[in-house]
Amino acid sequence: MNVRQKPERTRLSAEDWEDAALNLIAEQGVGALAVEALARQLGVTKGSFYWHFRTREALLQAALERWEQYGEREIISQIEAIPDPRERLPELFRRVAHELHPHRVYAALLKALDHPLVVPVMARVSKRRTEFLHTAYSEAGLEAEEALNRARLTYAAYVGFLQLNFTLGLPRLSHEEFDAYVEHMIATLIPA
């Protein structure tokens, strides 16, 4: 008798669900986040989801917090560790420029600013990033008001570029053109 073995069940962590949720948000937006679709994509039952989360909103909240913490942990804390304030800003621009997945999530969240869970996260992220830029510009030698204005301009340029790029598909830049654009931003926005 030939006994077929059942495939081994995959045990997913809450983090696996959060990552899958962020991938789906990046690809299709917040509105596309659905438990059944994620379970199918992950090859598990919905029961696996309910082991970790009570509702879709709980998953969305956890995924948003994970995305927010990634920005703090992987980008800002690493840049803050650079001792020379004049080296921090160029390194920030270059590093952030090549973080594609977080940009896709950010652009998707910009489209979902009418969602009650998205608004506070986006407000916190924007505030923290603007404060970080303000501090970086101040430490690089700009006076307080000029540093704040430059921080706002820098963050607005970032958000605007994401909107153009991920919402409208503009501009269509090759890797070389994009790298040249980043270097232009550095030369334009960072004091010599």
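If the structure you just shared is the form predicted on its own, then what does the corresponding form predicted together with a further copy of the same chain look like?
Below you will find a single chain and nothing else.
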């Protein structure tokens, strides 16, 4: 903990602040996003911050936009590259299940749904992902109505799982238990 990536990074850019903000959010939540704290962590003072950003909210906004931009790109394209549509969903499940850092941020944002700024971002992201699932289920053979509801159900299960196991450290699943759970999801949610 408390390690600076580069001990002396004599000059900072707005992007540096945004990245640092996202990291801090991932570790301590949106509520902990304070400019003096961030400044300390970056080895500078407020003076620097208020040169790059007009306000604290502006940083949050920028950081969220940044996150929304460079969020899922790769995974989606990787999945779409799989030729057989029926193999895509299981592969998606397993791949997503073994991610970590993206989930941290998403979970942190999930428990910061108080804040008005994060709501629209999360809404957009969730919408896009649900739509992706929707078409995936359609291509896997479900008919329209059913595919949509299954997509909703799947994404809800994903979001809920993050809350229960990430934020609340609820069942504390072992590696094997977790894998078994994922396989159970696949068996239950994906048509044979």
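Note that the structure is a prediction, hence the values are computed from the model and not measured. Here, rigid core means the biggest group of C-alpha atoms that superpose within 1.5 Å across both forms. Numbering follows the first chain given and starts at 1.
Trainee: Answer yes if residue 89 and residue 63 are in one rigid part between the two forms, otherwise no.
Mentor: No, the two C-alpha atoms fit different parts' superpositions better.
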